[in-house]
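Take a look at this one chain, the form predicted on its own, written out in structure tokens.
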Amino acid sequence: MLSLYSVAYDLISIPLTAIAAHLPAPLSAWLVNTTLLNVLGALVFCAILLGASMINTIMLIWFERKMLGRFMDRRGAMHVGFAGLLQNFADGLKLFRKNTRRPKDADFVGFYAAPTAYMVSSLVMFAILPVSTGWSAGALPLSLLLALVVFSFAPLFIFLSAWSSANKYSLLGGMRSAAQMIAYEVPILLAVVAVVVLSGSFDLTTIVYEQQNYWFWAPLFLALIVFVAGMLAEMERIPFDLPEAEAELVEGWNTEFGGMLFAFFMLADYVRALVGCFLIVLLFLGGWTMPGWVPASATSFPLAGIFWFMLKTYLVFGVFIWIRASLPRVRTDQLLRVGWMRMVPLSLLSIVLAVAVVLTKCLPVIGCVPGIGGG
């Protein structure tokens, strides 16, 4: 099967092989060495992933600005580039030109390493999550578990960023952020257990293929609600943006960071938002597959899987923007109470419902479906 890695490998091997044909034997043999080609192919593969993720992240920021503008009865970004498409690049250039000043008592290693690790750990997710058939060279048997583990690194890096900046208010914001993320990671994991019970696999590709007859949002609607709420809290988006709360905390845990370090935090937040939308689409909305009643012509054109996957992703992010424009910020005690006392019981109930569906082999609306539960 043609994969993104094989495409990256061909992009390197074809020109190097052509060049090696005109070089002396020792040098030509070195150029077409299998190890060298594999390393260069992996680098091109990573560059493609990085470029695609950055372009989509920038488009998400533009999409949110335009949608929020419509919700607020204005136009949003519109002056830099066509329809404001270059506004984000202008903002990035502005932050790139700003100086990054470290407080006198700040920890040198933590102050620079924590924001970088926060950004890198968010980007690594794109190498784990499948976007379509042939996206990676091979399926990871525990890709869902690996994705959740990498996604859960954020509280550590946020707390280290707050602590290393030598600001007690930033430290309080970091502690608040860590408490919020940990409180909502538990129901997220339990909601994922319901998906694993229904699909019978930890492999995200297998989970997508198990949804070819029915998407999991219907039988696992309760798990979907818990997962979406948990993702909003993990991404620190309204109504769960207490760790930032710029009106009260002057940007909370990242108060002391400026220039590109501040841009890392802001960009990583949207990268994590994109990753959260990817996970929702993969776990509950059928991934890159479409229902059987969709005409074959709509699912068989080139890059159809990527097209439908990204369309679902942007629709999910549109719901996130809708929530941001509609709901007010909640208090910290309310946020933690909902996480521990409401979301955890609801996620446990979703597991019970998933087990019931697997045992009865029937769905509430669709009826009995052969092969349900990974069978």
Second form
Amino acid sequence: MLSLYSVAYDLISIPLTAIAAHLPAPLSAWLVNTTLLNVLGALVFCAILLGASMINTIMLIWFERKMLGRFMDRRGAMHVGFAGLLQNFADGLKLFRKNTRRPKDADFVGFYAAPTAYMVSSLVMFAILPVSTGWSAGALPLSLLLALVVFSFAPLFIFLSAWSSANKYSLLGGMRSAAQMIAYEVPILLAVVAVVVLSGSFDLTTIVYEQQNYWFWAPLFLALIVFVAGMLAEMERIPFDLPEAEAELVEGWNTEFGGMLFAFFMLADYVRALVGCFLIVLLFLGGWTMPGWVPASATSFPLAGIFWFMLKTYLVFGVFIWIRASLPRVRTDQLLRVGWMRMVPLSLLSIVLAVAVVLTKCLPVIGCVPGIGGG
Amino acid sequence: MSTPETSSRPPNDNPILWVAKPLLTAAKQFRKSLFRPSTIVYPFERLEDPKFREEVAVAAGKPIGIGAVWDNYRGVHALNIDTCISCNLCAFSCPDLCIDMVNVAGGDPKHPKKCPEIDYGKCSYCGFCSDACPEGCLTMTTRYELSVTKRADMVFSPERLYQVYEQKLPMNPIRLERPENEDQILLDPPVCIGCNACARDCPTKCITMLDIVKPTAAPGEKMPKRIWKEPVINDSDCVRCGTCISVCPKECLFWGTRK
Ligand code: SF4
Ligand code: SF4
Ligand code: SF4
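Return the form predicted in complex with the partner chain of this protein as a structure block, the form predicted on its own having already been given.
Below: every chain and molecule of the assembly, starting with the one above.
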């Protein structure tokens, strides 16, 4: 089976073996040993993954700019590259060239470490989430749990960076971020529990294969709604972008950051948006599998899994953009009230529904099939 | 739950609609501007380009409503140096004092021809100057692009304004009507010394110096030292520039109401 790791391993081992063939024996044995090849293969694997995810993230920003423009009856970026495709690369280059300044009172370690940690913790998600068969770092039996843990690191780093930049607006934004995290982490986890009940596994690959017959959004519609709302809050996108509410808090928790540190936050925001869409596709929309009525030719070409997965991801993100273009920002108290008083009961209800589906092995439309409910 | 905002909500309002209605509105707008958003790709598409306007009108199925506004546009000036009479009226009327009268080629060396030079760093595009111009040689065009990299480039010499004129851009047609009972130039005859300065400097050459009868001096009375001529102004040619008033050494010309 083709996997990203085997591709990376081949990329490094084939040239090294070819070189080793021309070298004297002790040197070639040192060069072509499994430990070294595995380490180098892992590095190449990381490089490929990082490159692919960065390009996707930047394309996501382009997608958002263009689509948001259409919602607002304008065009978005137009001139750098075809239809502004390269605009974000140019913007990134500009931010890269700027120097970063640390406010006098800001804490040195926190100011530089927090953005980096935020970025890294967001990027690690790409190694955990399987995009297609064999495209994650490895078979992790608890990958869903690990993903959620890593995903919920971010507010901690936001709070750290807000606190260490010694600015009241930053601190307010950080506080809001922490409050938001606590309010939305709980319903998200409860909604995920419903998925786990239905699939009987914490492994994302297994969860996707459980959805080969039917996608989980239909029986777990309530959980999907809760999860999407929670993800919006986790990504801090409109209407839940209180932590950086620019009208009240300048730029919220990233007010004091400029240049590359700001670029880190900006990129990490979109990395998290992408990862959130990945999670929604994996948990509720069948991952890289397609329903049976799709002709086999559409699902069997090379990299078909990735193609369908990314298509679904971008569609989900399109819905997020649609929401962003339509809804105003909510107030903190409204946000917390919706989180605690609506989302938590809804997600509990969806767990009950999931248990009912598993026990009766029946679905409203599909009917009663033995395969339903984790076998 | 009786928090303030829930109680002040209209009773028939449904929270689901709070989300659904804006989503629907946004979706409608998205569908409308998916292929042709209202904004134009500016440096490549221009509203003043007749071909582009035609295209937009065809796509929209109706003429686009920018025509009337566009004809009225007050942009960079065009100056026809050949018909300018150097009357100075434009510089007088400018509220921002951004017009300088500078020498241009032509005219005799002693009294060179002067034409307006406009500093667009100060100009407020009010259009007073082109309203005031009696010859219609200073007009406002529809040109709106004026970005320069040096401040000095903001100053348009008469020659540069003439280049704008030569581009034959659409002109703003607005022109002030001269009022019915305009003030005219009047003469205080006993003070005049017949020096010819007014007639020489009148841009429209509407002043003629006519001989007057030299009075016979009474015994013992000293005759004033002067030339026995007096200016007569052809009122229909006068553009009311006031040059004669400002050059008169004896201050014997003044604005007066038509009798
Ligand atoms: S448009 Fe107005 S401000 Fe500009 S030069 Fe003419 S009179 Fe002066
Ligand atoms: S008002 Fe007209 S004619 Fe008089 S100086 Fe100005 S441009 Fe020339
Ligand atoms: S300039 Fe004055 S003094 Fe000289 S001729 Fe004219 S009106 Fe008379």
